[in-house]
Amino acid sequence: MKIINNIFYENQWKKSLSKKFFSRKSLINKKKFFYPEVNRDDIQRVILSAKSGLKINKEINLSERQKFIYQIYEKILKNYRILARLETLETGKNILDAQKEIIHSAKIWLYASKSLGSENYKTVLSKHHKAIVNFEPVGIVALIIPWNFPFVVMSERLPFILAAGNSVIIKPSEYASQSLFYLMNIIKKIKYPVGVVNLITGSGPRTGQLLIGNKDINMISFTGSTQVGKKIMKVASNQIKRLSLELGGKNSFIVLKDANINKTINIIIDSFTGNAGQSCVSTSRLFVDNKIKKLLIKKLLEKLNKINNFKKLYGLVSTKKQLDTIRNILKKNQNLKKKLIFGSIDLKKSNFIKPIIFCDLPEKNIINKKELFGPILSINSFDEINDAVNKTNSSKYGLSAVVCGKNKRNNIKVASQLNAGRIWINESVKVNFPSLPIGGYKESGLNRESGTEGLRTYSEIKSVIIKN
């Protein structure tokens, strides 16, 4: 079955001027999706739409913007099953997980509609001076979305972009676009101001380059690999475009000697297998206190061996490119089969990968250094907590971490020493809240999304000094 899509601007679905398409086949059924391969002329038309939308959205007060955002929340919640199904078709993720993700996304829209007030304020500077500080829109934002969590990532950004008064051009991943197409139908149905929200498609890096390199784009919001993030920074530097980047991670899970082992095991499994390990916050390095290492590994393997259907539990690897990347890494480590304690290095020609666990790999091994984006875990031990902290912080990344232990004060102390933007204590990385800012240290990104920080990220701040 063929499904042919168009691009969205001026609150309408319109055919691409290029008349070229690329296709993606569903991982779940026989559906084949065709998307326009937009060209420079398409992008110019979409930018004209976004310029018009920016003028309108700048003039709308915050309360009106919030009403529109609330309407989107209502429609997302009402249609969460449809949206979740669309996500699974292209990503191959577990349907129940997809439903939870859409519901969580709806909560972000609800938070943005109800909790965000104007950041503007007045202040007295001296006997003769006062000031007004205004938060104003950045302008036209290019919002580039990844394939692993398309609707969640979009929802962590778009309501805040809109609330701040900007217009936006969304570029979904070529591997997962359907749920965002459905959102455009919601935008159209509620009669969102014309031109504020726009969407284009294209395969490969060319479309993104045409978009972010355009002089009329004021800000780029990108979620994806650190390698691509660095290239975007170079392009942005030519015109000093504003940036928000959530990039790669090589995330650690630290198990202290007083941890509740049974509860910790469940958190470990959730945190490295969720979405088939295709999450930037997945924990792929486990550091466990030597005193409990043997017991934890024994119980972890017992638990994993009792799981009958991993495929149903956490879904598929979403793209052939990602599957090939994982295969190549494992092939390079054929000589380390003795270090393998669960799963297999020899992968079948399938988008499903059973969890893979290594133990006591050399510190400099690629599996301990590279973001794997698959259900692969490397276990190492420590005698002193400082050793685990130092090895965690030695990574060039700083996106997330998990700490498990019973002593609350000690847990918080360890968390305070870790260079990471998001840290869970005695909880899985699957658990998130709309009010909290998210983002990374070091090469894991710039700026913060969601929470009140989300509004600031997409705002220019103007100080006006007034003499009495």
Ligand code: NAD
Contents of the next structure:
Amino acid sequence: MKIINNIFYENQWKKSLSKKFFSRKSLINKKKFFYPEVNRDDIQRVILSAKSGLKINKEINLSERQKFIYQIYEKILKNYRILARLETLETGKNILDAQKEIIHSAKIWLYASKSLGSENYKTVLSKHHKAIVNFEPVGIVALIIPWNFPFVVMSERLPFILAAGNSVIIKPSEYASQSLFYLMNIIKKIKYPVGVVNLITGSGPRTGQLLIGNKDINMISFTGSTQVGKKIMKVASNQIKRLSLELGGKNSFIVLKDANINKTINIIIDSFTGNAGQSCVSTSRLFVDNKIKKLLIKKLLEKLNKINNFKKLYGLVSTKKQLDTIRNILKKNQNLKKKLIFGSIDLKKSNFIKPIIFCDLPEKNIINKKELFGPILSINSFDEINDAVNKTNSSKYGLSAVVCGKNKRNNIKVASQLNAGRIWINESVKVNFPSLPIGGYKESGLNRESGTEGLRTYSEIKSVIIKN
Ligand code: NAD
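Requested next: the structure of the form predicted together with the named molecule (the form predicted alone having been shown above).
Next comes the full complex, and the chain you just saw is listed first.
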């Protein structure tokens, strides 16, 4: 496979003016990838490209934009195996999961190409007044992507950015860019209007900062850590740039006393170990009704003890930085060994972490508070459901939750009490649908992505009052 080490603008791969590169080693085949380290001049050129792209995309209507989006869907689907392979190279994901992710991503492009209605509408206000409400593009969007699900995260945003008439400058994570490079080849191949989609690379926070700080960027769509999200909010405040933030989480799983235990343990395992726990919606806290606690833990451990290919099933920890973060937290908490019921906290320097489960950790313990982003689960129990709900809602985050139980009404009642943007009932966090909005409460983010909300997020809404 030809490795491209340029940046993408004016619908072409171009050499970076900086002539500097950084490299990343593949976790799968140990090959090195080289990516351009862009400078201010590069960004200026890419902005010019995005400005002309914005003009073109603004002028064509939603249905014309959707034709292009449909072509991208077709190409993604046709090439899903290649894209999945590229996605595994730097992230160390399991290939089957990567294939499912690419197919899910294609479905989002399909949804955006077919299901979004024109948001323009007329309203009669009074006998003498009517109104027109228009959805217009925001402008040039800086789209900053993390390393854990590069293609899915991009696909939850880009089709809606394009459908709303914007142009975009994508900055992939310095740890995982290959699948997004391939997308640029698709853009080129289908002759997408020139300058609408652009991509730059860089090895650290500096590139992202140069991009979002540029006065011509109208909106920042950032997916990543809450810590960086807060910095981005500060930069955006100078010009009141539009913002969409999808950030971290500390996500609960609540098991009610009438839950089907055999089904629930499978959902638990999938929800905390998927992608080696490196998913923003991954479960990291489990609250189980005391009446079934013993049985649930017994069955969960029996099931886990039968699995001998975790590495193949759930993939690797994608970066050394992430591995070090987890190792350091566990190292500092050696006293927690007595609360460990599965796995080991003495981690080797390998990118593989066998799932780790703690039970009955004190509420205040760091493992119960901090987003760890690894296959680590902390189990606590409750007598009254309010206790589990209150502990879940006391987190500074509010991204996702799972509720398992038999009584449908009761499940929905519990879900309605939780402060989280996405809740699964009797289902694992790996199951997704393109038509649904996703986003977080509190420090988990701002705004919603995908679904009809996706189009609104990337639109300026203008209302015009007309006197008859
Ligand atoms: P990160 O915040 O370190 O980096 C995310 C992106 O921001 C990268 O492209 C990075 O290069 C860039 N960046 C870093 N510092 C920057 C700065 N100062 N200015 C501009 N850009 C900057 O996050 P990560 O380690 O790549 O991803 C893991 C985090 O992402 C986790 O916290 C996870 O929960 C979160 N995440 C959230 C969602 C969601 O939808 N809520 C989805 C995926 C990941």
